[in-house]
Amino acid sequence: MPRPLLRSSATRREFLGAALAGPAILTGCAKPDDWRQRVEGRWIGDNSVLGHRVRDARDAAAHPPAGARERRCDVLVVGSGIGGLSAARSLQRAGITDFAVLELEDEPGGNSRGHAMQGLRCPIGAHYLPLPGPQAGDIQDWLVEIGLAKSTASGLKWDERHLCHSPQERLFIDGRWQDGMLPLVPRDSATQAQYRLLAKLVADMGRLGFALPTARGPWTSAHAALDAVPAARWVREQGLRDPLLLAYLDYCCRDDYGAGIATVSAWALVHYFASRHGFSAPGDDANDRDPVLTWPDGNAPLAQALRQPCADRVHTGRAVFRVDEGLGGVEAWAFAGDEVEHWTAKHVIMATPLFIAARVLRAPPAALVAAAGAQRRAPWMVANLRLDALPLDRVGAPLSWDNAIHGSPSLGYVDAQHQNLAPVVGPRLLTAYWAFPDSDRKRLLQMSWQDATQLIVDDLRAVHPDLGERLQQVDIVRHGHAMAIPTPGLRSSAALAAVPASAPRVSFAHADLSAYSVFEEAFTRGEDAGRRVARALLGR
């Protein structure tokens, strides 16, 4: 079988055949793993050491140390991910100015933080925001407020500089790149018929009402029935059996939820499509691609815009290890370097994952304990690869913003410089994403950066055979508990629904409350928590 053709991405010229450009690279004049001897690399991002200090602080939590530095505020927000920053914004807009936000990491933003490698900006977590729909009015208003859109008589007009430029996405399959993530097939094929069946199913289910964020939509017995079964079982019962379609659905779920169709609920799978743009078979609808906002460093500009109005109230490097709710207020203790801070407040907003809130609260509500215990969490790895130039590429669709490989265990990579308005020459930066099974969390935390890089190089070598030669530097972040997985029964859990109102002086503001983690859910949960606390404090 002849090798797939190669091209130089820098010039977009296609080689006439593998004999012209491929053999020296594919057969290995250079050793494929020479990068191990010359490439600089490191783990960055999540402070697992400090996080584990909180996990293991049983003595300190049981007996808070004397001599802690005393701090006070009306409202204490624990966590500065999107939920915490949105809660702070909501408090400020309601007139509550005496608040503080405590963050374990050195930078706020949670899974929306950004990074830079020798001046090249890149994401270390979430890298896009779909244009919010009518149910996300709060988010639409905020995006107008920060200048990303304008309200016009015909609706919102988006700043096109921040909409994802074309080409948006491509898939490597059958030895070449194709446009779009859904495998393209003949229109009279059995696979195309399966695509059309899925389109009909999504349209029919969409009539039930699916909203993003989920709290703005209905929840009926029909939704609960979908939530009760695994997605893999549901698609099988609907007659969806085509391997290409199943692989695509599995990729979609791994990309949004950190786990595939065998793990997530049928509600999560339907929600993926029905809450946004639906689903259309290729060729049946030319406008089936979801427009998204994105930046070189992913969603970091959104996190920065949320933080900016209250930047002086965000305190980083604070690891909260105990929160006590009393009749007259709330007390919290936090590691702050070599010191311990003791905070007193009238109210606390826990904008942390639920399992952390359940561990930190001295007397966690029963609903919180039950909901946290029911959640499984996906570990993620995000690796930024700085290259001296674009690597050789296979033929077909050109380098896109999002690039995936059919059948790969990874989620592919993003071209971090795709949004540059000027032509890019010289060094390039690719951001590779990998969602691990939750059973592999310990493996990820114990993995060396070299072995993690080897996983990525081996995965991408099929499409970029000289990637190892081009590689100059690797910065990798591992999110050990990146996101809640919407497993069957989680979204309809009575315990999860009871968490927001389970404690009088403690509120909760995290996407975990929606059973899965995306920007829209975190923003809305924070907004709602801030409003509730403001009403309580102001007597409204």
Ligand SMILES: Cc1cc2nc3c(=O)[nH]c(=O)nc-3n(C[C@H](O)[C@H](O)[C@H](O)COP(=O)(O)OP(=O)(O)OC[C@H]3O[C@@H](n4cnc5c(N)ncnc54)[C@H](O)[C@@H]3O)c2cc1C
Contents of the next structure:
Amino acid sequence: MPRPLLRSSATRREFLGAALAGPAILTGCAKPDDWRQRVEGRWIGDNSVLGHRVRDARDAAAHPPAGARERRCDVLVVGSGIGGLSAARSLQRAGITDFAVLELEDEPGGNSRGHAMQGLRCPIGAHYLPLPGPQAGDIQDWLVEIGLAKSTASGLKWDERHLCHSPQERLFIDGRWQDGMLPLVPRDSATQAQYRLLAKLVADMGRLGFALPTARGPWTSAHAALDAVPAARWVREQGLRDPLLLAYLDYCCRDDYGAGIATVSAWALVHYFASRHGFSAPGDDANDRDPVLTWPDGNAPLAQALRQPCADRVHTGRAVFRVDEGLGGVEAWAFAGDEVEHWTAKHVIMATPLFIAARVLRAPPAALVAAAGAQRRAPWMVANLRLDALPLDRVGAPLSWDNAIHGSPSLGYVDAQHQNLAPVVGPRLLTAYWAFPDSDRKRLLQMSWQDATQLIVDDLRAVHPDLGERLQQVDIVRHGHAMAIPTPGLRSSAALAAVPASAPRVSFAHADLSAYSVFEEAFTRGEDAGRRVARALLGR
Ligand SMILES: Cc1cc2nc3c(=O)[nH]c(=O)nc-3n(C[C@H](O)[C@H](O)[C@H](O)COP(=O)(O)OP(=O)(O)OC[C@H]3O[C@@H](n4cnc5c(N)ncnc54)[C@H](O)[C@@H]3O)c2cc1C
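Switch from the form predicted on its own to the form predicted together with this ligand and print that structure.
Complete assembly follows, chain above in first position.
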């Protein structure tokens, strides 16, 4: 089997660096693109003005303005991502109804918000939830509660409309599309032998116990040893050297953690497989993967379902810039348009990323400062491309829900209309995903939407040659600090473990507490924080 050629001899890092460097390099090698004259585009979904007001609010935080509007409640939740909304649900279930949720953006949901372009729904962040396993009993119960599954004598029966329809994934490699993300190779090849070695390693390591959410699983010295080394080093030491396998592992980590195997820990790599479907060499096992739950607008329906029972207590457009823990309670100040609100509460749940909690808390606990300082965060870009029709396609496997290109610096794209039950005619909506090295954050934030679009068009043109001609509208979001990267040592850091109990009247509810970000982690951190606060306030 000939080795596939990468489309470019540049490394991913060089490619991104050149692309981000500016339009001269971007357009230097590309054909003239007429889309630049025709296409409507914009950055959306990130209220960076309000966000940066929080960052720059040192004066306001040191001397909160007099005349702020007075508000009070028993529990104030700051942030309405999955963690904050789950904390609110947990409070409500425990009998605490006097709470408020303050959210900086105009829409709740954080990284799980959705969007629409001319009536077509699409994601701007999270786009699927794997079927939760037995360790995620809380999540299973909630999915039953909101009607996505039924409890039957033989187990959970899922609502098939929301299970990802077939075909689920395809990879462009060697000039054609193949089914699935793992490069397919002859069964007697050296690569297949490496796949089998990985399958054995994952099965062996899996015996240590890997749970999703992580808080429901064991943490032993063997987990900590895995967490101490970079994934790239660990795979090398295990004898995994095949370029096709390494490219696949790198893709998996970039897709889930926003950074590749050189950056994440070996624990994160093993956890990726062992906490979910395991790993088996193609053709060796009848191990069909469970489908995932997905919607046209990604996980937005999950955020909406969490929000719905407490919708009247979620206040958007509120940027909290100072939180003061006192002896009798907590005070918080928030920008709300031109006003400032002054909230007094018995308890605050910080459901923001940890670095923001460390910034707005007047006296942040030492553990929080240390944990936030140790977290590197992956910047992401998610671009929704509205096309006037399906673009030309290469030969091989048909358009799937998730479509990736071997050797590309991007993570490919998702077909936002994949779950349609009727055949799709007319405009199409594709959602392209990119995770950038954290060293490129500033340049990403300074990029024009045109240059970002050029980057995407140049990448996807390899598989859809007329993409530029089909393009009508582009709505792009950049998440400058999207998610914590599970770098070596982060998950096992004593500071991170100490954060939840580090302040008497301030709790924390964010996926950051798990050292990486997925729905299950955010939900569980919110659930646990809400339960603990309710117990403290109700005395039971
Ligand atoms: C591009 C992308 C794709 C992803 N894909 C998936 C996926 O397919 N499946 C999956 O399970 N996970 C995915 N994730 C991970 C996703 O982050 C989690 O699923 C989950 O949404 C995280 O929720 P959270 O509550 O921990 O954090 P966040 O979503 O970060 O929520 C924090 C909230 O706090 C608010 N906030 C911040 N500062 C303030 C302030 N000062 N005042 C008030 N509010 C404030 C923010 O606006 C935000 O709403 C993806 C993430 C990204 C970025």
